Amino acid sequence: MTFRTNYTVNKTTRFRLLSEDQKARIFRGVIKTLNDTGANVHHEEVRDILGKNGCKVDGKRVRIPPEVVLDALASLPPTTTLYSWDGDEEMCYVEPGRSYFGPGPTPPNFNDPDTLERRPYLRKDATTVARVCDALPNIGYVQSLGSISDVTNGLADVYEFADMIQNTRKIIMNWAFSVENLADEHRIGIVMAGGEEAFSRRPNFIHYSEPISPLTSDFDAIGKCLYCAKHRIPQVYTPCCIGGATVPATHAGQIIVAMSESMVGVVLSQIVNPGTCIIIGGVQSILDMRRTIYSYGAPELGIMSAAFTEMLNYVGLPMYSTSGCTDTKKMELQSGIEAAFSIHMAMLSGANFVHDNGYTESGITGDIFQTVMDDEIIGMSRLIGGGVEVNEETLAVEEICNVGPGGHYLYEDHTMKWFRHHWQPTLMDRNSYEDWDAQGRLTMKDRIVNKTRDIIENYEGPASRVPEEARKDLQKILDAAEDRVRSQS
């Protein structure tokens, strides 16, 4: 028997944007920024923690020496596993090069699945998004695609999480307005996991929060980072940087600022609870100076996201990237072009969690039709990213010799097995003209709308399996949150 050892194996297709020297220079820029300039931290307890652990605190300004940054990076976990709320099934495995795609949070508007018209995002939409994402095979985690407008002001985030987690088994990436709301959502996660001890062993959500560019950790963002670290909740701590406005117009300068902003959360989390999972990255794009919009469809978004992924691989951090989004107003040809480029860039860079699949109108409107189209693109990109499998069976030399010149492979057992590995579309048209004509001459948009509405109408999802006792406990959490908000008003 021949053993193949000492080989370099590339299991997936990857590209490189940065040389080792470029990565080293960018990282030195981050170290210098944190040490010489630092960041404003608007949270007294956090400043006290950082000050007692080697950082230099001057009022709200915190400067982080190189050795503190390097110690934090050295304590990051090599892997983190997240689970479905209803059992032990591993839903996300955070490790280098493993990619999961999902929607994003927060748009105030939603393209209505029935009318196709833009309107405010409603509570029912969180359930719709969760159920559709649960049904899509290439969507790996769930965010809301919007911010609920028809519940008590200040509690949209809590209602959104409570509704979504009951309607998908996939990991939720939640967000919160405040630490109090995050605590409510933590209690919801505990209820769905079956208890606090069960949640600590099998976390069922990742929390998402944002520092503010440039170089500012506001009270709520860093407070939520502290809460997650104390409770060992996996978290994302990422800015939304606007090239030429809140950060430098150059890509390398933008990455330095963005990485420095997030590193405040990385250092804090590892001081408070070494080995807890924290993911950084965020939305990295440009201000279109001609139109004064933050461009989600710009090619710069894909370039900077991929370069940032390489930087985080360089230092051992997971990447929260961006793709599948567009500056146009609805799912259409432009949105397909922009989504395809950003999805493929994210896939080939090896980013870990890739959000905003379904954003239209430069992040102002969520569109579940765009998410369904993105799911198809992600499937195509994942196949390309998988590269070519080469082993004795896939080489098929024996089959080639058996068939010989002039034969065919249609009835070969090898064909019967391996053609099933070929990618099959659910939306792309491969019909003959005659079949396409007979089936109603459906366009891509028609097929996407039909598929989405079919899922909304017919996909059952896990909601019926939520225990009645859990539903009651969730309602108690929502009622208590309502009481708290009323008492504060």
Given for the second form:
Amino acid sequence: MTFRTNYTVNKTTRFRLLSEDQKARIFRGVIKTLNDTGANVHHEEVRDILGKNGCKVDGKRVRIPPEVVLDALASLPPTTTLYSWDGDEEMCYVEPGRSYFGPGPTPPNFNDPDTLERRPYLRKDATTVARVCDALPNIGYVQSLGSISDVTNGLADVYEFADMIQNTRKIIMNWAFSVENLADEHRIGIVMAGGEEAFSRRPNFIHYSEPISPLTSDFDAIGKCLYCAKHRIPQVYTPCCIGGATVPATHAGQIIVAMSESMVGVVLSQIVNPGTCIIIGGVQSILDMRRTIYSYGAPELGIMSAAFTEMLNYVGLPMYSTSGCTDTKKMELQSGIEAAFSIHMAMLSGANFVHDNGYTESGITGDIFQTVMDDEIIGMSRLIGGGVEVNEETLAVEEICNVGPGGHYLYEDHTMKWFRHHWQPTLMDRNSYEDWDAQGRLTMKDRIVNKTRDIIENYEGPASRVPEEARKDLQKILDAAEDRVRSQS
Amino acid sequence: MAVDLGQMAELLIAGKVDEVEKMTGQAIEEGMDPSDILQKGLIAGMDVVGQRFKACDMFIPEVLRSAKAMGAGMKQLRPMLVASGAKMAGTMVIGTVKGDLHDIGKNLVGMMFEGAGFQVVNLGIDLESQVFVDAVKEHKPELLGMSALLTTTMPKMGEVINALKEAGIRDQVKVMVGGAPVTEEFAKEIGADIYGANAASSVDKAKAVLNA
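Having seen the form predicted on its own, the form predicted in complex with its partner chain:
Expanding to the full complex; the earlier chain stays at the top.
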């Protein structure tokens, strides 16, 4: 092949919103906000740690000077690897240019897979979501799409994680009500990894928690952040900012607030355990000023998430973004339109972990059918994001000259070698009219429902491979959690 | 020159807080009937605001401005209306329950009730049950509003209702609950009187229950 000097290659679609100057201005806004105003931190131990490490503490208020922020950013790990619970496979790399799409946490309702009607989220749904996500090729990590309503109050999170991890080898992003429950989940991760040492070498989950907009870290959220940092558990610390309500109505202003409130967690984590993995970002959307709904289908969600991703790239932080979600209540055209827009924006921006694929009704109802549809959209988007490969082989000039005018390429070895790179639909209809008619005139909704139910009925997940010993240990953890909750009430 | 109540209504619709406040003061000074000021000025304006909001011609920040103007006028009118025995919307006490620091939804509801002419006592966030009980005793509200955004803190709303029962004051107040994960079924289960699905509709629902 010809050697080329200073030849620039675009391996993927290039997508930029902000110029270097714009990014620098936004970052200076973050630095000034943290230095001049800071955030309220409702946790004494955390305030102590921050105070002893260069932050200015005044009551609950913590102000973070620029040098402390820059030190924290400098100690972030360039990459972190997460493993399947059996330790056999590297499942996720937290690093620039890697994008993993998954569902989201904790809606109270679930779209019932049998009746297609909304109802409270049940324990069995966590297993369903884990199994279906395990089967979907474009879903890169897993969240539950709900908050279990039919177990002991206050233990929904622990049951959810114990059930889910046995039903998928993909990385689970779990959540917890409290540090005690997070410690239970940590034990579950350790059991599944085969011991404490194995877990610390090959972590098998990422923990998710949320500060509150504007600029507030509550006791549980920052407590969990501290726990993860101490134990070097990869974590997400991201708010859900409501444009025009909890943050400014302008996108640049929203990004400044969002980044500032998460930066409290970034600084804390790097002080406590330099090099521990922390991801920020969150849901960035607007309050619909007519309906007072936090919109999950707004185009603003797409553009703000993409801009935020660029900002985090600029400072070396991984981005937890949002896509594949909708404000509509039922599977219909709107859910597909909104999902496609946000997925493609997240893909082209290069966000790292992209959640809420499967959220409907503005985050109130989890819907595994939506996730299945999103899986198909992610596949299409990934192909576009992959760009056009340009080299001697793909230029195919030799083949073009060989076939010449008027010929065809269907017999060519080159075609045999490359046509499989074409994206293959699993839901999109490309039948002829006659075939479509003969097959029962199925709509997209029919195909989504059929595919989902087929996975639920027939997919063989990893559950049977969980060692008996581990299963017993998980039950012990659940029993101990039950005892603890009983003794507290 | 007499104060033009039609103009007052217009200013209220436009969200001119200071001007509505000033005009209400002038109207009182001129000896206008407080009920007239309320009905033909403030409420006439808020009625239009309500209609326009439902028709999607007005947005929440505009509605809240108008509500604030309504509140500013009511503050001056209230003592006179009380003295004259005129019928008023009454008092609402509102807060977010223990363990929950979420503020915005509850504030939005409070502001909307202010716009409907209620005197709103906003207790804040992360409140013990006793704070609600004490506030009901102190302010004697017609309505108690509680909010929770977290599935963990939702049950605290039931605890507050129980605390009201234990204090023997449950039947003195209508209880309304809301917050993103709260459902109508949950509201019934814990014995609340009103479920507020969102800020605007909770005002209508509360009015219907209080006027029943």
